[in-house]
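Take a look at this one chain, the form predicted on its own, written out in structure tokens.
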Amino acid sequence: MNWLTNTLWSSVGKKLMMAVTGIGFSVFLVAHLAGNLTLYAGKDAFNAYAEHVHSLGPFLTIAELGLLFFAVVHIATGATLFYQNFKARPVRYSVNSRAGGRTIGSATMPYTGLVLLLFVIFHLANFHFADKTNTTIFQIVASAFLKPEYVFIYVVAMIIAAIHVSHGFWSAFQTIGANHPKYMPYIKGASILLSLVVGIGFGCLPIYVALMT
């Protein structure tokens, strides 16, 4: 096992369970906005999608925990490579230059990656582990997004989301080698349409939900 572990902790190791990981919680996001956009549909469409979702019992349990492990996982390597990095160069260059297809998304992904944190935690705290006696989760919902101070939060941890994802979608499949010349511009351009999709479905949500209650 040490060859495994020696493996995993390497530095590519390391990158390349960042771009699993990634790639799970893409797929994640993309199944959770189908679910979410049922507010479209009203109160009842999206409670009886919530109700489905609970009665999955053990497997949304372990749907959960695997999430869990995922986050742990993505966490902790991607902070054990910005530590490397920071102390590999403490000292940045006097030009910042965008040489090399810099963008906005590769230059902030550890930043991005802590505010998504903290919005993640304050997500749950506000949805998943709220009081659900005698209401349901869209009273829940609509209830939060009464308040302009979370439509607010909600629509710039959005963005960042999308900034976020503009760069690690492509990047994950470059570190698991699907970086050929002939495909990559494909996947930059999916990468791109991910973050839209994102940032565009779920940001547009607290505002729709805050105009219709």
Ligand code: HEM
Given for the second form:
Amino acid sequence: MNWLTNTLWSSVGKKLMMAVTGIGFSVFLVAHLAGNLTLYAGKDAFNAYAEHVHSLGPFLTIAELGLLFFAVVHIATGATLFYQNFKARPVRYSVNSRAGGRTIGSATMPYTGLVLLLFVIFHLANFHFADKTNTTIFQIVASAFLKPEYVFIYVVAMIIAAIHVSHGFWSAFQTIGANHPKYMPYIKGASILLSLVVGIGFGCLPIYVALMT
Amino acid sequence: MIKTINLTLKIWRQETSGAKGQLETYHASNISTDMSFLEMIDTINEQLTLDGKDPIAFDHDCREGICGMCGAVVNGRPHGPEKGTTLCQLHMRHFSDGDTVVVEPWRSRAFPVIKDLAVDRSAMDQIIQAGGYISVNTGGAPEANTIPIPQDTAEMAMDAAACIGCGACVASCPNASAMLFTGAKISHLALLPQGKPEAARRALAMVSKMDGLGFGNCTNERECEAECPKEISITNIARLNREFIKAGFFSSIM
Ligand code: HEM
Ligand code: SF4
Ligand code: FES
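Now that you have shown the form predicted on its own, what about the form predicted in complex with the ligand?
Everything in the complex follows now, all chains and molecules, and the chain you saw is the first one.
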């Protein structure tokens, strides 16, 4: 198994782990958004959707453990990359200037990632680990978004997620070696599209719920 | 008519590798705009020498943009602000009278400063050495069409082989990663039939060497391809990734 750890712990291998787990999160985000869109159909549709998801039983648990595993890999590897990259330039430049390669997304990956981690913990504490005995999931969501500070935190977090994905998505393809003159323009386009879908799609939900209730 | 300009320069001075360095201010007057950046430093050095002071150390050789020896970070831009040029081919007409220009050496843990603007880039030689050999027969040159290579493949290999090993990619990378250089070196051999037999071993050995030398990890910032004087594309980094992943998971090399 030495070859496996050698491959995965190389610089390219670590990036590969970031890419695979990152794409996993991107798929999750799209699925999660699709489910949450039932909020626009009203509280019954949303509760029915939640019930449907929970009726998956063991499959749901497996998916959750899978996401948790992906998160651990993504965060541990990301933190390692950040530390190693910081160490790779002990003396910094006194003048910094960009040549046009860097974007807000690419320049802020570790920071937007850290904010997302904090957000995910906050988000799970609010909704996932909330006491659901005498209430419906819709009520939990609606009462959370009655608080303006919650709406604010969620909207800002979704803008940050959009920024993270705007670099992460295309970058993951480059990392796994999928850079092809025919497809790269579409991958870059999909990256911007996904970032807009995440930012606008998730970002509008708390505002809609707040205005509705 | 020769146009001349006056500049204020802040240049990194550092006695030796371990010593503490600092930016020092110099005034360059009556600089012809036809001069190259290195010729401009030459004129400062002539004055420093006349004044009995230590001239500014910097690397250079061909001064025609092909050897890869020169390079410094000019106002935060490796090889200066012009696209696709080495420092020796950067001309003073791209600067204006009265400009302040900050000149720093390549900054990377893997490139220790030797003196002033000269850095030790032997780490890049070590990556090439780790790549090893390719299998071609010695003796008389074979007939050119013995091994057919499609024109576009030959072009891609040549584009990768245009890398002059200057290190600007490392200098420009926010992570001080050497992936563009290593990607170019891996690509120009992996694309050609002559480089195929050892491709897997080469990819594993070069990446492992690169990692061990203290370069950072690529995060696809794309500053390297924007700064590379030979405009090497990051598609070569994607090819490196493919070659490495293929070799790591699917070749029989342990
Ligand atoms: C939970 C907190 C998170 C942290 C701490 C985090 C951190 C990071 C870091 C440090 C990187 C490497 C940046 C680089 O290579 O420049 C990265 C890349 C990436 N992240 Fe995250 N991230 C988090 C959440 C997410 C989420 C929710 C998604 C889902 C969209 C995501 C998708 C990606 C993708 C696709 C990449 C690119 C991988 C690559 O460049 O090959 N991340 N993340
Ligand atoms: S890839 Fe470009 S910047 Fe990097 S060493 Fe080669 S020529 Fe210089
Ligand atoms: S001195 Fe040879 S490339 Fe600049």
